[in-house]
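Take a look at this one chain, the form predicted on its own, written out in structure tokens.
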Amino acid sequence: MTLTVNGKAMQVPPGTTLQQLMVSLSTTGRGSAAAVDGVVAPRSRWESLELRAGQQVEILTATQGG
């Protein structure tokens, strides 16, 4: 199925959870956040939040610097 992740189309298997997506993108570390269709998804729900075709996922990672 196709999702839009940070503005780019991405193919993932049906039934993919937000946690699985984050792991595949190596963005599960501290300082990562995700929103699905404009709604912030709490980290506690990533494992149970099953993504659907056509959804838009935005992933943010905090970085240090100045």
Given for the second form:
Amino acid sequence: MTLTVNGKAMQVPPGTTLQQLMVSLSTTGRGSAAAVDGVVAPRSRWESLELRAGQQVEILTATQGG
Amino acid sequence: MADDAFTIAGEELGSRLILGTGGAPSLAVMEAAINASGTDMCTVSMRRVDTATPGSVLDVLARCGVRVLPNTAGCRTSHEAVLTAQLAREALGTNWVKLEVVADEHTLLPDPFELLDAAERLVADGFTVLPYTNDDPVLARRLQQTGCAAVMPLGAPIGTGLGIRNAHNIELIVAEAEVPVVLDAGIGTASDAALAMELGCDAVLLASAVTRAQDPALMAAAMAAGVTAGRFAARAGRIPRRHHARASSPVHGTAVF
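Could you please show the structure of the form predicted in complex with the partner chain, as a counterpart to the form predicted on its own just displayed?
Everything in the complex follows now, all chains and molecules, and the chain you saw is the first one.
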């Protein structure tokens, strides 16, 4: 199925969880957070949150900034 | 002579200088500047993950032993700012946020309507909100009324280094503030930071003035000295301005030749 991850189309197997997506992108460390369709997904829900085709995922991390 | 304590939302900070990390040419330069500044808190931004970026700003801040204050830089609407703050809370484990909602790329001035709306929503959601605001005493008052933990008026637009363009408004904000006032943005050099403190601000937040200086670590030390000098001067109480001269040497007992 296709997701939009940080604005780009990405193919993942059906049933992929947010945790699996985060592991595949190496973004599970402290300092990263994700929103699915504009709603924050708490880390405690990453394992159980199954993504659906067409969903928009934003993954942010801390970076240098004012 | 020690500086007096500085607290926001009941938490004591070890320095009245808050440093932004944006604009530093490398993490190593940023680390040297943080150490030279003696700051206790640094801001970071939340951006899309880029796995190609080497090193982490968070590792540097942890090594320096400073608090991390996420900002909502780049947000144009209350909705974007609230979501960014919620993501920062999730990512960094802090409910403190430097709330930034700017109107356009050209001025980077805060959009007062979106800012106030976001402040209300974030306070209601349990955040400790530190809003970056215009040098407008009325807006500062409204932000305090929503429950913001500090107000952070600009001296001049972000990154301009133009100093404090409306010192009178900053004094008006300070005069009625019941929360700490942090002069945020526009600082160009150490005398600007000293002036902010002389006007009665509780702290100064700056980034570009240090990170884009020719020698960031040296400028960081200068800013720390400026903030301390300004704070001491504000507490000491300056002499009144006079129209005419007033001799400091005794006027009696002068020789007659």
